[in-house]
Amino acid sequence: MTAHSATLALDEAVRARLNEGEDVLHLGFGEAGLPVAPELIEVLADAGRHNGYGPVAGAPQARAAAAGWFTRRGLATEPEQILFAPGSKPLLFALLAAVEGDVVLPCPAWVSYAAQSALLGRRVIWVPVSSEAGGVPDPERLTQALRRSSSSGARPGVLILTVPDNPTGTVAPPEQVEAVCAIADRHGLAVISDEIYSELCHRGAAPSPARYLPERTVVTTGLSKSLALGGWRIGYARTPLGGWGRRVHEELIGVASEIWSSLAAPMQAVADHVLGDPPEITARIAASRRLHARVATAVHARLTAAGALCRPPQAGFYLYPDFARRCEFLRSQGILTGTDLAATLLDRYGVATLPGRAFGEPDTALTLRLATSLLYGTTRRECERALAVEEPENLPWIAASLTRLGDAVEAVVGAHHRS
């Protein structure tokens, strides 16, 4: 039996619990929490007349503007490499399904790769990242794992990279996403790189591991995050030129005709707006960008001031901190798992957060995940005003719920107590 996706499960507990009049501080779910641009709305209304099927890799416009949108980031693309879907999730399903080989991912990883992967039979080989950022292996243990691994009967085909990452929030450096690549090229790994966070880095660019093995690299991203669509389900792969990559795309086109057909007209006409890079809609990403690090660099102090070891966020607005050093204090609580620490800070303190056991950690971790993106209001004119602020944190609702969320953190974990 499939389990429930746990942050869409905890989403739906949470409003539930919000819809029964109950006050919950949501930290457990990446939705980025702004309203949509005004003019996409517009450019949406103008397509809804646009009802009938295209092409299922997208059409021509569409593919055109991703095509330009990736290569003025670097890398260069042509419109036969790009597929639209409606979402990158079912992108990432479809190439599980077009490439062969058990999967290996960093763990901590992002909820739904594991779960995809059983979906298909695939045997999932855990790599640990390593303690400077997460969403790529730790090359020298990715070397140690798929020997194991292979030696044990596993046939690993398959490296999903995050860059930048969730659940930790933070961007691995070039040279290590170089170092794994070329694991990955020595094994006869495909790559699939989920970039759906590269638009929101707080500083500077992510480095796509398609600049190190372009020929065996797919890349997903989506409109989702940088731009606060999550409803409206755009996402878009970019396959690798050559025979490998062509192979891969003619799969994914066959998967996605039987399963999706196309991405929603009108869904392409958005796409196709945006990826043209507009100035207005440069600005808004720009502006979610500073508020999103504004915000997690805020709650990092109140985690770290607590306690927990946490990397400090570089790219959109997750944290992952770790209380280990507050065990001994969270045993004397009856506390002795992730899932306890969560339950508890959910239950005693109406602060809901997701544990490390769901991103593939074991339980006995005592992580969690942290999503900051829902703390920017609860009207529109309260995340239009944190849009537009130059320091969002001091406003007051969300300074309120910075309060309120580092006091639930301190009581729970004892931080005023010596361990």
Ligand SMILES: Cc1ncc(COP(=O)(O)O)c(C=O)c1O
Contents of the next structure:
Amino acid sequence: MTAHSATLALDEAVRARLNEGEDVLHLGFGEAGLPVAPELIEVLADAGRHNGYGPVAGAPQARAAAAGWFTRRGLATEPEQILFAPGSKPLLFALLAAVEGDVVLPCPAWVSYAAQSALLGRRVIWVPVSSEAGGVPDPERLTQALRRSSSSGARPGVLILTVPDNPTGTVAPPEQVEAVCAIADRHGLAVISDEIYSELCHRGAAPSPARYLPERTVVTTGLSKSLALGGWRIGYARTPLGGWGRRVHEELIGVASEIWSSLAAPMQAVADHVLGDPPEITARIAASRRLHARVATAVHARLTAAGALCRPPQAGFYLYPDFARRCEFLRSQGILTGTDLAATLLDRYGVATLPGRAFGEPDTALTLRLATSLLYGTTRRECERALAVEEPENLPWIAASLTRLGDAVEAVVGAHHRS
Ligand SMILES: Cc1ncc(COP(=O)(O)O)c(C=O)c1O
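What would the structure be for the form predicted together with this ligand, rather than the form predicted on its own?
The next block holds the full complex; its first chain is the one shown before.
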């Protein structure tokens, strides 16, 4: 049986508690936590009359807009390389179906890659990330794992990279991405580069693997995170030029044509508008990026004050603290696993997080993934205010959540007790 995705299951459980009147601080779900940009509501309303299925890969205008969007970001792209889908999650599944071989994943990695691989009957080869950044396996350990896996009968065929990363909220440095792409090339692996957080780098731009392995990297992305449009389900892929890329594109069209037919036409109109980079949208994304960076940084300070090891946030709205240094105190409290730690935070303090186990780590790892994006407010007004001010972490409702979170974590891990 395929289990309910850990992130979606936790979100539903937390929302049920909230509906019952419980006061839960929700750090368990990777939703961007912001209202729809007002002009997009008008674009969507105007597009409501488009009711045809349209071409599987997307309407020519939307595909041209996506090609322009990639090209302006330094990856020259033709419209024929683009395929739209109802979110990048089904696109990733279709890609895994289209590309042969077992799946190499960084550990930790976003929850759905391993679950989708299992649905397709593929083995997963986990390779730890470096202490510096997540989303990309440590190059040396990748080489060792590939050597070991071939001798154990696995057939590694595809490597998934997440740049920038969920769950660690970091961006792998270009040298590391380049080194990993060179290894993938030597071993004949395809690369799927999940770049759904690329617009949310707190500083600079993320290094796309498509620069280093252009002929065998497929990029997936979408509007769920940059514009908080998760529920509108807009995703798109860029397949490479050349024979391999064309074959993958054809396969994708085949899978898409049998599963979702096409992205909803009104959503393609939204994509067409957004991917032209109009100034209001660019400004909205810049404001969101700043808000994510400020709040994630404020949460990071509280986690490290409580004794966690935690990579500083570089993109998006995630943190991945490791409480191994508090293991003695935690053991004395009967907390032996990441799952125990997350359960204690939720049951005793109403703080919802996910344990590292959901991301491929052994449960003995005392790691948690925190999404900081649902701290911005509970009303549209609060969230718009958080987007507008210089120091959102000082708004009373955000400051109160930060204090509550810091106090809860300190209490659970015994930050004031000597380990
Ligand atoms: C790394 C990563 N990839 C893909 C997705 C899926 O996004 P969507 O299907 O909304 O495009 C998410 C959403 O949480 C994510 O964090």
